[in-house]
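A single chain, nothing else alongside it, follows as structure tokens in the form predicted alone.
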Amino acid sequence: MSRREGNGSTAVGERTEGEEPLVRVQGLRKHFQLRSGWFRRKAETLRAVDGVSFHLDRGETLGLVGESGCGKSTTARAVLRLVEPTAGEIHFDGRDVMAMEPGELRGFRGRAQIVFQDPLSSLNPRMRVGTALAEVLKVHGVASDTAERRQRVRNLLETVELAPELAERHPHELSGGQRQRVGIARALAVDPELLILDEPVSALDVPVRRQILGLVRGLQREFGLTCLFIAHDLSVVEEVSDRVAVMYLGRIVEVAPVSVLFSRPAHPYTRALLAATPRPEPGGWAGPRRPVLEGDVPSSVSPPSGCPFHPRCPHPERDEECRRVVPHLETKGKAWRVACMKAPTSPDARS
């Protein structure tokens, strides 16, 4: 299988001097208009993504985490324009994705692929695995004839550690882990530069989850992929990410390198997520170290005023300013940004 070379001597996620990020997202919004009906007196707006900004350097993996319903998957789909953003800027390799015409958009999606959470629903149940992969190659003009496509299908299956014989099976004849590997193979078929993985292991049991995460790490190293890895489990993104962006109610509230975020989290929401994450200990897994957050995520239709997290915030200095002022992501230290008015002014000040 023909693939690009890795990053050579440049460390994963390390930007070369003067090099632009592969992906830059600024002020991304996706609002859905909810029509009035039997149980809704008037039309309302669901603010699924409400001003998200981030970048992805070439060869790095950014983990995007948060509770269910915070807008992670909508962000991924908006970046690829699988759903049309309401507002914002998306640049890929220096090109404006929002301004792309249909032909350009098809070319962009050949360079940026997504792996969905449920591979069974994204695969044609009537199509054998090999046929489904060959169809992707044919549509994108990757292989010139049937024989070449057949060989590339074989190579793709071997790349994701599946036996080539599985090409003759239908999706329902595979295990959950095998189906997810097929989903990854399909995304790799067109030799993408950007790979978005949307909750790829959330439906798998622990042993299979670890195998898939190991596969993702291996693919990152082998092909120098740039990845956006979406999950609600911080322990999962810790294994595969260079940096982590924490999302709450349609906004990113903290971004930091993995080593920094897991050792010195600054935002109260990040602290709460880490506290609720089981950690391995001798003899088993330890549960939450502190009480988890109380209450549910507020509605994206009628979000709280001021800081969206303030109704659930356990910060001892929470005050009236938190209820009035919407905090924005501010750079507090090298590679560390946080949206909290009570955050320390430098990384060294964090406890």
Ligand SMILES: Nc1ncnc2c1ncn2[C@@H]1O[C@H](COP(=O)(O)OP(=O)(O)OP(=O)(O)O)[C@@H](O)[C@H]1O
Second form
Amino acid sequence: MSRREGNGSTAVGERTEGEEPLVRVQGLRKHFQLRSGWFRRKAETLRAVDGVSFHLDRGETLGLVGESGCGKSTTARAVLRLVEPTAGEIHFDGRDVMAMEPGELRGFRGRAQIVFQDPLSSLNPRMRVGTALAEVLKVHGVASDTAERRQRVRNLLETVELAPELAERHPHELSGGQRQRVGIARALAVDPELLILDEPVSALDVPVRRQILGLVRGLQREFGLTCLFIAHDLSVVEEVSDRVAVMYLGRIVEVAPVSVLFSRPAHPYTRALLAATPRPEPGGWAGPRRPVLEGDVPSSVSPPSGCPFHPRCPHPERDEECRRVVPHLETKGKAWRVACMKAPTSPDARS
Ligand SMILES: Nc1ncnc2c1ncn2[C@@H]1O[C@H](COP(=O)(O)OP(=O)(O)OP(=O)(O)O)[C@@H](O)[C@H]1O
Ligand code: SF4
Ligand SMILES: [Mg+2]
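Target state, the form predicted together with this ligand; input state, the form predicted alone:
Below is the whole assembly, all chains and molecules, this chain first.
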């Protein structure tokens, strides 16, 4: 089914050292212009994504986490130019995505697919599942005739572990987990190299969530996909990611390999998220040990001065400098970067 199918031996995160990343994003910004007040005369700028940089090595999965509204989905959409970035650089397989003309952009979008946060909104309610998948194959010229398309639809349903009979159903006749699987099947239909999964399990109950995460892990191994996996919940990204980036108010505040982030998080926000994450323990799951944080996420229209996290930061050394100076991501260890002026200076020097 896939040009990468059949190796079957690629471990999650297995990749060649020194290779150019599949995706490189530098200084990405997406600002929305809003109008409010009497006669909508007041113009405001909402900084949904405000200087995000990251890369994705081939075959790896980067988890992207953060509270609601911090800019995760907007980052994903901007990378694919489904919303036009305000500024920044995006390179895919060495090509400058921002400079792509419509034809090249279409080709890029065939190689980079997204599974949207709300699977129902991205499926045509009047179209049967099989017809919707066949449409995608037709539009992208993947299969030459109706018989081949029908066979590929069956293969796709099998890949996402759905019974072939489901091809005859409409989206509203499916369960949440089945819809999410159809969304993944649709993304896989064009044999992408990059798969962005935007909160694929947040609306699902725990058993179905585990099944979908198992499916994603299987797909990573089978097809060697490069993934950006978005979630609210750190425990979800831990299961499927090689590295994790933590976002707060439109910026990445910490990025690290899973083993580092979960054992010695350096940013106070990452620590707070982790403290609120249920963890597996002998005999079951331990519930959140502490609430996430006090106070709401500040407005992206008028973000705080200095460190955007300072109004909520529980770090004992938070001071006047935090109110004045914007911290940038600084290297703390191998593949580990943190945007906090009070973060420990070496991997082992933790407060
Ligand atoms: N088209 C738009 N016009 C104006 N503001 C927008 C638009 N899309 C997103 N925003 C705003 O940008 C900010 C980031 O939104 P985004 O959907 O990226 O957050 P998110 O991290 O994905 O949140 P969630 O976890 O709830 O999905 C929010 O304040 C949101 O209201
Ligand atoms: S820079 Fe200051 S306010 Fe920001 S996270 Fe670090 S200690 Fe907290
Ligand atoms: Mg979102």
